[in-house]
Structure formats: C-alpha cells, structure tokens
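Just one chain is shown here, as structure tokens, and it is the form predicted on its own.
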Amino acid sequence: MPTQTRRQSFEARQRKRANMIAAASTFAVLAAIVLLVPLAPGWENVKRSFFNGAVFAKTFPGLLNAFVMDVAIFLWCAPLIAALGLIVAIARDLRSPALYPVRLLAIAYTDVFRGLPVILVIYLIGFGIPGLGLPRPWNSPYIWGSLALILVYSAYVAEVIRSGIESIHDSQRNAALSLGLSGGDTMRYVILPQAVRRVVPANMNLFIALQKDVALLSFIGPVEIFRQAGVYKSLMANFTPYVGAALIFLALTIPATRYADYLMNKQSKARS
C-alpha cells in the first residue's frame, strides 16, 4: 500500500479539520432554530396554520394525486423544449448568408422570451388564444399553458446548447471540413456531440426549473398540486396543505439538483 507524502497528509488533515468545523457550526446553527424559534410570541399560531398533523394527513394524498399531473405535463414539455431549443441553437449557428434571415428570428425569439417573465407568457397564451373562440379540445389550459413553458423554456435551452457549440474551438470544425465533410455533417458528427455532452448540467438545473413552474399553469385553470393545496386552505381555512406541497416538491427536485452538481463537479474534473 503506498504511503502519503508530507503534502497529501497535510491536506487529510485540513479537509477532516473543516470538515468537523463545517459539522459543528451546522449544529449551532440548527440547535438555534429549534430553541429560538418556538420562543417566538406568535409560533403557536404559525404551528397551528402551518404545520397542523391532522390537516397534513388528510390532504397529503389528495396533494400526491395532484403532482401527478404536475408530472404529466413535465413529461410532454420537457423532449419538445429539449427539440425545439437544439432546432433554434443551430440556427443561431448558422453562418450562410442566404440563411441569415432564419438566424436572425432566431435571435429574435430567444431575445423575446428570455425577456419575458414566465407567469406573462402563460397569462397572454392561456387566456389569449382559448379567448379566439376554438372548439374542444384546442380551448384546453393544458395544451396553452404547456406551450408557453415550451416557448420559454426553449430560449433558454438553445442559448445554454448555443454556448456549448460556442466552446468548441473553430480549428475542430476546420478539420472536419477539409476532411470533406458537410456543414451539416460536420455540425451533426462533430460540434454537436461534443457541445451537448458539455452543456447537460446547465440543461438539468432549467429542467428542475421547469418542474416547479409547472405550477404556475394553475393561475390559468389545470387542478394541478399548487391549485389543489389551494382548494384545501380554502375547505380548512389552513396553509399547510401548501407546507406539504413544497414537500413534494423538494423530494423531486433536490435529488435531482444534487445529481445536476454531481455532474458538473465530475465535468470541472474532466477538464482539470
């Protein structure tokens, strides 16, 4: 078994030293808050219209039932944002001059709605366009609500797969030319792989993004978990129907946030 040097033994004892520093002030810090907390002249109230037991055990199912709708409507977003952000990516690429007007409403559409606050998109779409008067299903909130999250979604995703075409040295795409190979081939078999695969961890941090904004769909009729935690502080005249919708919430998505770290810490290593 090989022996550390004087310098990898240093640094054991510094990451074990802050590491139990890091344990310690986590503990002074959460002991403060269970102590201190309570003490407060109000907590009796907080407790009762936050975190009542009963009231979370009666809806908490109901609330479950809800988010799956909440991932129904994540599940069809999520591939056609994925296709429709690389399709605008690439042709904000594009450096023909006969396509410069492709690459020019490219740009245009992510300035748009990367400009734009989300809940606004969902408001003009899911009351603008059922208010034209269309038949059944094409007035449905689901189908208008999802298109917004993929129109916004979208911009952010192509300038996130833009900047990873961007890191790729022109002198790759150079010699995949005088190879022979085809813009489009060359953008297909060389950039994009390589682009792509740089670009995932950004891409998951808007996709756990996206998951939580699928409740703002409720501000325009979808009964999804915000709305029926909702209808149940209404029934209850209590908010912790809400505490047990952030549950739901945070058991999603912060797996996922630490997988997204995950991913960008084995990449920053990769590359060092």
Contents of the next structure:
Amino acid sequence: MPTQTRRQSFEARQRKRANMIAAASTFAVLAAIVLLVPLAPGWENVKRSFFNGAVFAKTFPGLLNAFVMDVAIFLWCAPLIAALGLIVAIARDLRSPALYPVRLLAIAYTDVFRGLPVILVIYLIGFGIPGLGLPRPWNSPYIWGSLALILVYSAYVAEVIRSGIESIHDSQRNAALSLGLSGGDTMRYVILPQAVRRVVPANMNLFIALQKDVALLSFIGPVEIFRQAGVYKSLMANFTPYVGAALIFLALTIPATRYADYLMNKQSKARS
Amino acid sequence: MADLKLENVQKAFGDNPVIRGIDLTITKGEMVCLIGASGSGKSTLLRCMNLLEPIDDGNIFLDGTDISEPGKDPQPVRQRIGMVFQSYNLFPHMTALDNAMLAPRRILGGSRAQLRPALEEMFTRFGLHDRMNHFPDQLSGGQQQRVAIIRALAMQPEIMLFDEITSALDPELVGEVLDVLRDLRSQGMTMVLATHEMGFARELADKVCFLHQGRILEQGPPDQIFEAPNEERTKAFLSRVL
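Coords for the form predicted together with the partner chain, given the form predicted on its own:
Once more the chain from above appears, this time first in line as the rest of the complex follows.
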C-alpha cells in the first residue's frame, strides 16, 4: 500500500470528521420527525386518510394506468413544442424588413403566452374552441388541452433557445461569414447547432415542468392520473390516492431533474 | 488576376476613428505585411478588406470592381477573399474535415465524396492527415490554426488575409503555422498579414506597411523598413519589438 502524503492523511481525517458530523445531524433530524410528528393531536386521522396502506394497494395499479395518459400527452406535445419553440426563436431573430410582421408576431406570442397562467390558457382554449360546436373528434379536450400546453411551453422554449443563440460568440458568425456563407446557412449550420446543444439542460427543466403540468388538463376533462386520484378519493373517502399519484410523479421527475443537473454541471465544467 | 486596391479607406467605431484614410495596393502574388502597435488598425483594416466591417468612406477595388459600395452583397466577395483569425474560430461542433467541408459544400456545391479527395490532400500537405476526424477541442492550438487555414483555402480564394494568426499560440507552436504560410507563399498565393512576427515579415514579405493610429505611416520593401526606416515612429516601434 502506498504511503499517504501529509496532505492526503490530513484530508482523509477531515473527510472522516465531516462525514460523521453529517451522519449524526441527519440522524437527529430524522429521529425528531419520527418521534415528534405522531405526537400531533390529528396524527391518527392524517395517517388514516393520507397514508392508508389498504387504500394505497387497491388504487395504485389504477393510478399507474391513468399515468400512461399523462405520459402519452407529454409524448405528443414535446416534439411539437420543440419544433414550434425553434421556429419562434428563429422568427424573433429575423432581420429582413419584409419579414418584420413575422418577427412582431413572434415577439407578441412569447410575451402573451409567458405572461398567462397555464391553467388560464387551458381553460380558455380547452372550453372556448370546442364551444364553437365543432364535430367529433374536433371537440376533444385532449386536442385543445394539448394545444394549450404546446402554446405556453413553446413560448418558454423559444426564449431559452434565443438565449442560446445570443450566447454564441460573434467570432463564430464572423468566421462563417468570412467563408462566404449566407446569413441563413450561418444560422443553420454554425449558430443553431451550438446554441441548441448549449441549452439542452435548461430545456430539460422545462420539459420536466411540462410533464407535471399535464395534470392540469384534468380540469377540462381528460381522465389522467390527477383526475383518477380524485375519483378514487370520492369513492373511498380517503386522500391516499393523491399520495400515490405524487409518488408516481416523483419516480419520473426526480431522476430526470438529477440528469438535467448532471448535464448542467458537465457543461459548466467543460466551459471553464 | 486578383488585385486589391484601397483608396482613402476610413472606418470609425462610434466617435473613435480607427482607420483614417488608407491607400494600399496589393498586386497578385504579393505578400504584404501590416505591422504596428496594438490598436494601430491592422485587424480592422483586414476585416474591412473582407467586408466584415463596412467602411465609412473611400473605396476598395477587387480587380477594378468597387466591392465597398454600400448595400452591395458581400457574399461573392468573401468567397474570393479568405480570412484566418487570431483565435482560430473553428466550429467546435464539427470535425476538422467538416469545418473545411461546410462552405464548399454549401456554396460550390458537390457531394462530400466529391469534395473529400482535394481536402484530404490539403490535410496531408499540412501534416494533419491523422487529425481530420478530430474535433477542435482535441487539437493543439497550432493544429487548430492549420485547420482554420485549410478551411479558408477550401474555398479556393484568390487572396488570403491573416489576422495575427500566431499571436495566440505557444511559442513552440508558432513555427508549424509559419511553415504553412511559407508553403502558400511558394505557391504564389496573394496574402495580407497583420503580424508581430518581424523576422518572418522580413524574410518573406514583398512589402511591409507600418500602421500608426489608423494611417500607413511608411511602406516599402522589408529591407528598407527594417534597416533604414524614414519615420521616427517606425524607428521607435521597431526598436521596441526587435
């Protein structure tokens, strides 16, 4: 075994000490929660209506089944959001005077949809458009609810991509132009590929938020996990299904968030 | 034919005049070196020749055609005048080969397979054959700069502009890039260099121009500029850098 340098043995001692303190304090906090919470006067009631094992076991498969709908809505919205967000981001950077109306529209679009609560857009579009008396299947809340999510999230994605475009140093543009490439080719082959890559972590965070916001569609009809949990709640007079729904969301969003953080860290390290 | 002629070229950034009336003729096959202190306008002058900076007044003629006319499409001109930058500015998301391939593929047309042999030959010529499929961040500064030169040459330009291309390199890497310039020189490429490599300028330039505060204070063959400068400021500058 190689002998440690003085610095290494000092750092090893420091680490050991830090780990012991962290473990002790974590244990103390956990013990306090486990011991103190059940002392609250309403604990027995809360336990029965939120953490009921029997209800959990009975409703969990149904919830999981309903969650497939959330994932499906997410899956058809996400590519459309990516595409529309990219188009709007590019439209905001158009410099040609003839295309000024397009640019103006893109600016107005991002301003409006970033300025509204998601639930409001879902209500307005989800109830408003089917109210026109469209024939089936065009009165489906799935279509119009999805459209609401697409419109809102594309506005955010567009802004993130635009910030990526602006973060690419001018020297890249100059290098491309000096070769005789057109402005369009410069954007398409040099600026955009770098910009989009740079904002992947930020966009991932948006898509994680989107997966959660799919639950808002329950307010206009689709039976997805949140609405299904509500049905079970009414049926069994018990809130445990909501806890089950929360756990299912977390099982998906926590790994995704961790992954986004990991990408973000990797990127900031690569750039420093 | 590829003569570049500058007449009374002027350029200001806001209230700050950077180029204050420059006349300069670059004849086909000539190598012209611009020397002078930082901020004397060397880089800006090169960027004006490539139309990356629109000039405020004066004219730039390429083979007798005024290319500096405001509102004129700069694209065809830039295809004829290549430029290499101090900080390489390779596209980091593409391999060395793709960096060189992009502009020919989009502008000259032709498939990758058609373009590849000529480019491959160029990579071999500049000692980079085994680096073609590397990304810029896997290459040393000297290698990156040589790829940047290949990228500009891939458009088969008639004139090449070099903006202090060795200034960002570690001293031991400067030689390999200067060798590429020597090679181009022997092929008869028309070149304009902004440079701090006085020895190199003296060895190879046909004409050396000393820039001071946006003007060409003195120009002539290297022997005259380096051995017997007329201007006090040229003497002062050279005594500082030599």
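Residue numbers count along the first chain shown, from 1. Here the structure is a predicted model, which means the values were calculated and not measured. Only the largest set of C-alpha atoms that superpose within 1.5 Å between the two forms is called the rigid core.
Here residue 258 does not count as shifted, since its C-alpha moves by less than 2 Å between these two forms after the core is aligned.
After superposition on the rigid core, the Cα of residue 57 moves by less than 2 Å between these two forms. Once the rigid core is overlaid between these two forms, residue 28 counts among the residues whose Cα shifts by 2 Å or more.
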